Amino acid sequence: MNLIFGIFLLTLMLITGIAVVRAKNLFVATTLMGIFSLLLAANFFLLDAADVALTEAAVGAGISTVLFLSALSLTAEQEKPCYGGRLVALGVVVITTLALLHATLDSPRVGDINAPVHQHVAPWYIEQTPILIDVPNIVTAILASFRGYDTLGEVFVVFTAGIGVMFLLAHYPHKKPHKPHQGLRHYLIQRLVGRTVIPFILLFGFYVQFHGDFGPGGGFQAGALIAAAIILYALIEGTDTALTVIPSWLLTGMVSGGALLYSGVGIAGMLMGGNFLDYSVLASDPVAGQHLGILLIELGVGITVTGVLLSIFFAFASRKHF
């Protein structure tokens, strides 16, 4: 049954992808991209990648769609016609498709116990996680502890990307101040539905943040969910109202503060006689130290992701034509 449903979702994704490329109206293309991301999130869930599915649904179908619509407010509605170069583009697409298909032929089947990853790396993680870290979610143990360096790098990638986007969208004062975005506060149904779901989105975001060591979730997913809730509030009540709830100086502190918290946990481990990002020395019991370290660095990830996503959104919102 899952196979049939997966093929159905892949077919819908193929149709949606073709529709995105063929769409001349940029608003339609943006909406279709949001639908594509939602279908992709459902596919991830079918493949038991719940952590990735949460991120794709919150970022791909949610926040990215809003940011694309914000960018669309600064551009024309219709795509400008482009002449020439179609054969080259078609050739690139065909070659890439054939290369991907060839690569997938050598990939092991999903769930194959004889796959190389299940013969070397995975058994070690399964055997050692209960002993060294003792958290039910092995994915969290791998990303936050065993591969803490990689996750720290990802946090700084998000941090750097946010800084770069904000530089590109830096708001310069105009001779005539633009009218602030008033939101949908005068639309009763949208305001009522939004105010109803925002508390639940925030609650789920905090649940994902602090329950990531027991189930799917963590700082990346939680940060995206919390940011989505605040962006929805800004769209309903207006950006100026949202900035009174979470001001710009706080967002700036969140962007850098989360990354500094993550790095600080690693430095604390060194000062206490361990290695960088070695959480075992943070408490008298090594397992308790692992739990404390994972909690702190996941909190740092969530703070940075929330701050970056909201900063990018408000950078768009501060533009003259938003």
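We call the rigid core the largest set of C-alpha positions that still match within 1.5 Å between the two forms. None of these values were measured; they are calculated from a predicted model. Numbering follows the first chain given and starts at 1. What changes on going to the form predicted together with the partner chain:
- Superposed on the core, the two forms barely differ at P136: its CA moves less than 2 Å between these two forms.
- Relative to the superposed core, T104 shifts its CA atom by 2 Å or more between these two forms.
- The rigid-core alignment places the CA of G153 less than 2 Å apart between these two forms.
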Second form
Amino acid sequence: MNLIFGIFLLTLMLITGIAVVRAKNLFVATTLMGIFSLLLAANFFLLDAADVALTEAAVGAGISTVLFLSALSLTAEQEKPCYGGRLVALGVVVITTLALLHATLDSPRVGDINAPVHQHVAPWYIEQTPILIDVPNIVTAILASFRGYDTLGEVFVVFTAGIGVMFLLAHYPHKKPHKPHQGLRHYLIQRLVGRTVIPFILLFGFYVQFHGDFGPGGGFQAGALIAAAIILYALIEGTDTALTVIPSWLLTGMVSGGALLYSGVGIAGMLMGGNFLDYSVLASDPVAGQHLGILLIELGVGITVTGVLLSIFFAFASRKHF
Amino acid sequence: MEYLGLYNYWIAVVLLMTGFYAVIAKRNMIKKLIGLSLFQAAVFLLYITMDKVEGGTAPIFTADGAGQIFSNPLPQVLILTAIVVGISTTALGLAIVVRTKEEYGSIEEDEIQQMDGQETDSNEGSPKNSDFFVSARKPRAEDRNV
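Having seen the form predicted alone, could you now give me the structure of the form predicted together with the partner chain?
Let us now look at the entire complex, which starts with that chain.
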């Protein structure tokens, strides 16, 4: 049953993906991309990747669509027809596709337990997580503790991208008389539905943040969810109202504060006699230290991701047309 | 049935190349970024496909689950962070597109290249330049003086 459903979802994804590229109207392409992300999330769930499915649903189907739409409102909605050069591109793509398809014939079948990817380091992680870290969610244990360096790097990439967007869009060539953005305040249904769901999205976001050790979740997913709730609020009530709820100085503080908290935990480990990002020394009991460290760095990740996604959204949304 | 186990990989390959086609063949910069997202999504699918173990469950310990088989958690960790990094870098790309639109008045690659060609042919501010090109230059100079 799972196999048939998986094939069904994958085929739908293929159709949507080709429709995205063929669509001349960029608004249509963006909307299709949202559908594509949701199908991808469903597929991840079928493939046992609950954490990834949660992230893809929040980021790909939610925030990414909003960002593309706000960029479209500042540029152009229609793609201009282009001529020439297509056949060469098509030729390259077809030849590469055939070569890659040929290469897949040698790869292990889906679900094969003897595949090389399951032989290397993953069994060690699964075996050692209950002993060394003792949190039920192995994904969180690897993300936050075993491979904490990677995650720190990713957080700094997110941080850098956020700073880059602010640099590019915070500068206004000429200021026009400021007209406050009204949002959807005059649309009764959207406003009512939005106001009803926002508290629940926020609550779910915090649950995902602090329950990430036990179930699917963690800082990345929670950051995306909380940012989605506030973006929804900004869409309904207008950007200016949302900026009084979360002022921009707070956002800037969150962007850098989360990354600082993460590296701070690492340095605290060094000061207490361990290695960088070694949480075992943070408490008297190594396992309790791991729990404390994971909680703190997930909090740092959540704060930075929320801050960066919201800063990016506000940078796009508060930019006026020229 | 033998080849059905490869269907995930095939879809990932075709999606990868669909996204790649949009990146190289389309002139519209937003369309290129959408293609790049598609490319990225195909890579995510490839990685997550590899984590599946037949009869396994999501890698989370439950209270009564002794002897459970878990799917591989490592690709999940890699892709989990990659999704969030992906949206941040896409946003950076979109910001560059928005600034390009403000400077050039277009997001079509060939039109922008044409304008760049004009700029090197004729000196800046000469009457040859099109109307919006001048207007796009002006505010920048004013802004610097302020």
